[in-house]
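This document opens with one chain alone, in structure tokens, the form predicted on its own.
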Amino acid sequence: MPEIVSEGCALHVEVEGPADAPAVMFSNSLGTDLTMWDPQVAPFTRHFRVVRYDRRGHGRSGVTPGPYSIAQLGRDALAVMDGLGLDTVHWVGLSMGGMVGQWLGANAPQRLRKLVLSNTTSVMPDKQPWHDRIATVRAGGLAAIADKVMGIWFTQDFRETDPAAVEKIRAVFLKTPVDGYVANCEAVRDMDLRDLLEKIAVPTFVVAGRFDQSTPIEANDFIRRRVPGAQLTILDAAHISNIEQAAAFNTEVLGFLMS
């Protein structure tokens, strides 16, 4: 699969699909990796080109000095389009990926046919907390919040039901790199986009969780009021919707990209 360059850092990405149909770009959490897009690859396939890439400071891709921003991971995001040879694509980003998302929904509305944004935000207006986990994962990795953040990311009765599915996403969490984690953090800690989101011009669908305490109801619909005609659904899932509700996730977000 190919690696493109952007700003220095080398970007793992996976390509799968049909080459002559309309691409989709996935974008993943803090702490995660293209894996996390595993349950839509199937489904996705069967109408799109799927595209799904490693963040820089994750997975196989590099690790640049941070901190980063959300402005430098957009851009990061425009590399691969253009490494790719695409012109559009439809975006589909979770958390983190739906930070990116915001940003190129208002700064590169011209590269996108449809945006998605999961279980995402604009703003965290209480810094500490984002203080605290980086000096937490500097002293200890990330083991030292594993446990925590699955917690978090998944509802007690998909941590009982699919124990699977919750370690899979706990060992790719386990193995990101610390400064790419802290760099990451860095960006989420200090963005604020809200300015961003009457300027966002493509078709916006925003996926809520009910029980998502990362990125709560209230955060998503703030987005969905004010990016001109979004439309927002919300789901029986914490923070991984995708993975928590995957099928649900893949009916509403494939519904919304195919009409």
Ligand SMILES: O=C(O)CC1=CCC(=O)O1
Second form
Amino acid sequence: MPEIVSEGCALHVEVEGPADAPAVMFSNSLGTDLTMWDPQVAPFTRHFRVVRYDRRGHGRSGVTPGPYSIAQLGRDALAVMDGLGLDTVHWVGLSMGGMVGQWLGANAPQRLRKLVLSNTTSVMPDKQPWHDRIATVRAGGLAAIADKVMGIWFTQDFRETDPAAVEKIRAVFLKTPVDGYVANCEAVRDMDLRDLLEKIAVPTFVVAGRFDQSTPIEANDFIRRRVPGAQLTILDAAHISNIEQAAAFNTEVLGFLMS
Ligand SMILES: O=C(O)CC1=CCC(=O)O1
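For comparison with the form predicted on its own, kindly provide the form predicted in complex with the ligand.
Next comes the full complex, this chain leading.
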């Protein structure tokens, strides 16, 4: 894999699937890494070249001083495309990955074929919970919020029926560097992408979770209403819908990308 450095940060990238197939680039959520997309690799590599990367501050990518911004994280994504020699990709982003996707859809539409925005929002109207979360993590590390976050990411039913899947993502969450996590929280807290939405000129599919408390259906439907021609589907999941409802997520997203 080529080493890709974007604005002083080495980004960890993995590529799988046929080299001559169109590329799908997956972008992770806050406090995860590229392994969150493991349930997508087998079905998507049947049709696509799968590109996954760890967002700055996460996983095996570097941690640079924060705060980060969604625009900066968008430029990182373009650096990954440039580093791999990809003129265009399909973009699949969940939560923060969807925030970066909104920025790309408005600022670099020529680099996108289709855009999937999953479990995301254009703005965090209440900043206080983010100030509180940052203070708690600075004082006690990610362990201080892990139980609460897992309770937001997955329904109780899923936590009981597939504890191994939850443990796997909790372990990634706990390994996320505090400085990287906080710098990304600051990007989420401070963003306001609402005015970009009507500029997105890329076929767009919005995926919401019926039980998502973090980026509720209304926030996803706001995006659907503002992005010209966008469609919305709602899965029986909380926030990390690509894991909790992997089969439905794969069917819906592949159906959109291949239509
Ligand atoms: O961790 C959360 O609370 C959910 C979330 C917000 C932005 C993101 O990427 O995940």
